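Starting off, we have a lone chain in the form predicted alone, written out as structure tokens.
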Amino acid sequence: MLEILKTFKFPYTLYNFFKKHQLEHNIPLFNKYGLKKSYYSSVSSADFRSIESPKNIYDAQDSRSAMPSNPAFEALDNQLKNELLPWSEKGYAILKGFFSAEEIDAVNQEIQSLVDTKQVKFKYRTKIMFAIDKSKLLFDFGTNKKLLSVLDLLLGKKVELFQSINFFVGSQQRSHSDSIHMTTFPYGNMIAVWVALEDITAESGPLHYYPGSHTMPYIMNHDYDNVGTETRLGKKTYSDYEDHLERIIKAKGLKKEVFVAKKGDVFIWHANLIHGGEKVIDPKSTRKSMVFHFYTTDAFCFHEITQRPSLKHRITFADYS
């Protein structure tokens, strides 16, 4: 019964309703892209495909070329400078060594003390979600001023930071783009950190992508006939858009890269950049690590899959805007 209702738009509207004070900075947003809506309406692409969807700085122009006259990108160190200049041909940033041993060990004892005294838990197997809610110290990691400034610089705007996820072990997930997940209109207004929380080993799952993949389509309902009716979402599954993207990465003949990483390193990735976790050889591995979503402060933000606008407005630890 509760999987049939999953597939009818109201109940995510009813629970969108008694969420106002995380949902109304939605209604400007909708006031000007011409949307009649409330802000606890569903929404998906197909209510801005009719709209043109302006490029980031670095999606328009080149980042090689353009970055280095930005006076951000000016006020970092050297490697910092390398690692980020391939951003518009790569769709991703690593960043060697960027967290200290030190700030790594801290968030491994918080994160084990949040499972031990059960203030998080495992959600869809593998994942921790939202321990930023749960940490300051875990909220402040994700907010390092130094990675803030890079992320802004990268999408020449403000971002703030949406959701975390842990993972004690690899996440063997099939290839995907998480704008298909955390929708922004115009699209490319999301980006992602993955941190390496041990060293990986090429046996523990490591994280799999695909260069220069962000520059491909977005990949939204209408596109593998998802798109539903007035009252129920579509009726594919999530296996369903795997597939559909699986058969573009063959045709393309896009070519898959693997992240051994570092304890300390981190992967920055572009929203649309096609990613997922390899398959786990040693089912004794570790593979801890962080995930932070982030969000720009101007975009309209929701899930394409379920219709629903995001709860955008989660934190309450601290103002670092």
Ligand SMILES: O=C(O)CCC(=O)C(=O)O
Second form
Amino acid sequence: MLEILKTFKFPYTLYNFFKKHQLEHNIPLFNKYGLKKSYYSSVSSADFRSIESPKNIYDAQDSRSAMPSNPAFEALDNQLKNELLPWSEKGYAILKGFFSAEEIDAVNQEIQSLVDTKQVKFKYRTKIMFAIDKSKLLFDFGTNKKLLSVLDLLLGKKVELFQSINFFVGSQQRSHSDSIHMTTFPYGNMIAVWVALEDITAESGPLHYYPGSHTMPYIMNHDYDNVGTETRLGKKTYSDYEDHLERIIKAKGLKKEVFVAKKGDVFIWHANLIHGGEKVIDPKSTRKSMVFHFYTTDAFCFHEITQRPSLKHRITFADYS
Ligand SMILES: O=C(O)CCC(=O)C(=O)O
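Form predicted in complex with this ligand structure, per the form predicted alone context:
To see the whole picture, the full complex is given below, headed by that same chain.
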């Protein structure tokens, strides 16, 4: 019954109606893009199809040549500069040893304590969602000043933390682009940060990614026949999306790489970089990691598959609590 209800748009609109205060920030954007619907109703890429999507700075210009003249770049140390320079070409940046062992130990202790006290629980088998809502320490970790300044630089504008996910073991998630889950208009206004909370082994299901895949067209509902109707969501399953993407990866001959990270290393990915989790070869292994997803403050943010606007999240830990 619940599953059938979820195929209709109406329950989501009702849910949004009760969360109106977390959607009101979209009103000027509805006006800007000429969307003739209420700000708590269903929304998807179909609403923006006739509008050109402007590119962010390092999607429009090559970061290797354009970034060095940015004052925010000049202020960084040489290691970070070298790590960020290939952003436009690769669609990711690896920041070696960005967090100290002490910072990571504190995060591990905190998440374990949230689990032990049942303040968070696992969803989708391997994921602890939004632990940042339960812990100021985790929220502050995700909004680390130096990290935010790097993200602002990469996108050329301010970002805000939207979501966190903690893993104890490999996700084994098939390849995807986050833009199907956390979509923005204009496209490309989401950015993700993955943190290794321990030394990761090749057998524990490390993160994988396809360098340069962020420059491919964004895959949206209409690309895999999942648009739906006025009242219903599209009929395709999430596996249909994954199959569609797998066919594209094969057809384009994209080359996969795997990130066997050290504790404290950070992997930043572009909104449209294809990535996922490798198969876990050693079932006894852990793969402790934490992912943060950020939106820019100026974009219209939504969830393409369920055609829901994203609820505005907290800016400080005290907001919405
Ligand atoms: O950590 C992983 O294995 C995958 C995480 C991921 O795909 C995501 O958070 O979007």
